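Next up is one chain by itself, shown in structure tokens, the form predicted alone.
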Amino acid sequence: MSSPRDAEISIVGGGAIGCAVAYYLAKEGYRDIQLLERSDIASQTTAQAAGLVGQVRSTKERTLLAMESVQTFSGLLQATGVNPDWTQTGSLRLSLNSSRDEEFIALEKVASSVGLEVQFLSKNQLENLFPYVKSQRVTSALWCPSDGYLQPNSLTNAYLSGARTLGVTVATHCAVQGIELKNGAVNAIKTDQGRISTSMVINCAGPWAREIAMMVGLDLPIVPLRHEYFITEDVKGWNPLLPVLRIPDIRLYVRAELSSILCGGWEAEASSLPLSNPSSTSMTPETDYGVLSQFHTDLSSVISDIDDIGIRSIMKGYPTFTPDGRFIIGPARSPKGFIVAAGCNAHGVSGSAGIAKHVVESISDSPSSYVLSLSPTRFENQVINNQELERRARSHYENYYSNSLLPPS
């Protein structure tokens, strides 16, 4: 690591966003970058996130994003000499109730026509691939084959490798106090090591990200959420090459790790950080045992022979979530070289590498009307007062699991 520097790029966040950020424009023919991170690398809530990837999605656009990492993962190791211990387990979404298996239909439908490989399963084709799964309360089961999992520290690690590899610089311990605007662009970076003259600023800062974008004058509309997952002792039979499971009737999400079941799950009241400050909050949130349990009681309803099976280890931290749902990406338009790569709505690790690949798009000369609708100019004419922003942010995270071809209830 090195100290802060003079760059033409400087990058503001050294978690999987902001290294992937870097590895991308550095593939690109990008020069002169450099990373900030406050703390140490992949320490804040890349630390925190479970390392799921999934690539089926609702829309052709988040699919295609997802398949983007996923074949960035799958050669990670050879590009960089680094493993991201990607593990390609595949992944099975499990309905419990028939008015579910219309949207699995949806989604198979999605996938298919971007190329996706998946398809439904019988219930001996199920018990098969899963065998610890009770499938008498399964409806309908959607196999995608080329998901996976992997350890987020790792892939941070490997994207940094193979930055460092193309001219990257990294700082850590290094946190910004400001940033200089000369004639209504981007000049220069205070730090607590002092000033840095750049031209381009992208903020991958994750649950700082408001933050930092408030020193230029922009209100990133941002809500930093609660998310919490535990880890439980040995269970007999599994293994790191089970699928990983999503559940959504009962909201949780499932994978093996190593001998242990990890399980998280989104909650139905969601817990946010202040929004006046988050910096005056700690990061790591309070454990609510109660909600951990209520996932540990749900996940047994559908898993065999867990009742009591005790919990190792707790992990729990503030993924962003935006009020509309979707990422935030692209270059703001006041003030010139600003940059925004945030908002990931607990997608940051697993679609780090799309999620880059938009960045890089996003400034060059021609980018994709998806990615223009993704920048955060579309937020400019709304006026979302902070109760509103947490009350639209919590929707989306409590609901991240509802039947969207269901109505609202």
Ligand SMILES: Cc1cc2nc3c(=O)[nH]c(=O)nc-3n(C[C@H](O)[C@H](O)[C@H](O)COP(=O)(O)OP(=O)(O)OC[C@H]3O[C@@H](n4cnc5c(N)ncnc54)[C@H](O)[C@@H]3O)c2cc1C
Contents of the next structure:
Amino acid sequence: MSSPRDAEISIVGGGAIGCAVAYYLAKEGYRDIQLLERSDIASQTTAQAAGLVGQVRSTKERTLLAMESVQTFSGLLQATGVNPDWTQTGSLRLSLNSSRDEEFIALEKVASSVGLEVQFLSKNQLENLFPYVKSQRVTSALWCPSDGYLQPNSLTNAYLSGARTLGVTVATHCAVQGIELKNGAVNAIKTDQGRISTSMVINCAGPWAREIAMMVGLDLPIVPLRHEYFITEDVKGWNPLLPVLRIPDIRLYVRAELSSILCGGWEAEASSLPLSNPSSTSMTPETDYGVLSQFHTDLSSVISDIDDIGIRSIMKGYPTFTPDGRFIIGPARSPKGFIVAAGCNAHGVSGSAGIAKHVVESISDSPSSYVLSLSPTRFENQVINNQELERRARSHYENYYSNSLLPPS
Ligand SMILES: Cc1cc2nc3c(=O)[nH]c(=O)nc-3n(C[C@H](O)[C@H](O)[C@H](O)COP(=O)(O)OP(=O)(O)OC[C@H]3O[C@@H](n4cnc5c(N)ncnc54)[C@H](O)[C@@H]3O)c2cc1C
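Given the form predicted alone above, produce the structure of the same protein in the form predicted together with the named molecule.
Next comes the full complex, and the chain you just saw is listed first.
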């Protein structure tokens, strides 16, 4: 445990987002930065993530953000000396229904327009790349060779190593309990280890970001929604270099975890925590075996020879979703010095580098119109009660793989 100190910039939360923001700020020349984490680094939502990194998105801006992440992951070992365990396997988006073809074509167009290499594969090419898919079920396969996956805790180690080298300090087991304002601006943080003078707070508290925002009277519209995946026993032939699969028609994603299968999915009916009662305590959901068993059944319909495969472990948590399915990044109008980096819509690991870059841009003199459009101020004139907030956020979760043709995110 390291002790907290006064600091010009205070980052609250040491998950993928907080660590990435610390690294990017320091890289951009900001100094006197401290990261505060109530528990251990990357011990909460980030620890549960599957680590999938996909760049094929429905808008140019989101694709560019994801491409920024991939570029960063590819250079992190050299830049920081710590390996983020980034494995560039490529990814396959599989359609099981020709009615989805139009969506895949639209995705391909967006990717090509910003220089992301993607390609439709023939059945033979698909079988060569992924022999375990029941290819007769696949109507269309979109291949992105630069996608892959990483290990979330290796990624945060790399970010923090880079940040520390540039002077960032980290205080773990230090819980933020309140934020003190002076003349409408952030002035200090109250923690369980004492008061810290600071003039900027960056809220990277994941599912607790709403709670942190409430400390300055800001109602941040984010909803933690349950998400889970399983890892099977070893399966013959599976190896870490197999491409990542996304299969929207059965709402599943799949990758190899060494010689096992990692499979997660987007439930048809999302499950959230009661928003009326924000809690500082556990954000670990109960395992829903019914949901996981349905994932397994659906997976068996597309992957050969896994009907009887056993489950070795289950990972779960509460990634946050927003009412419009977009990140919330940038300074609040009030108080001055309060910055938000939250509402990651389950992209907080893969998008961490791109999000951090946008956070830095949001506090610069000339943020782009896209970065400004992610600002928390966009909710100022909207009255969204908890029930409506949940409804909208759940809809983004439930349609996670069907949003490709919806308006910009
Ligand atoms: C099962 C599962 C699979 C997922 N798979 C993927 C994936 O494949 N790819 C992907 O990109 N994303 C994935 N996600 C989503 C991803 O995990 C999140 O978007 C990401 O981890 C969010 O990071 P974060 O830093 O915002 O939050 P967190 O990792 O939760 O970090 C927030 C931190 O804030 C700290 N904190 C909270 N309150 C306080 C306080 N008062 N004082 C001090 N510290 C505080 C917490 O202790 C915590 O460490 C998955 C999520 C789950 C649950």
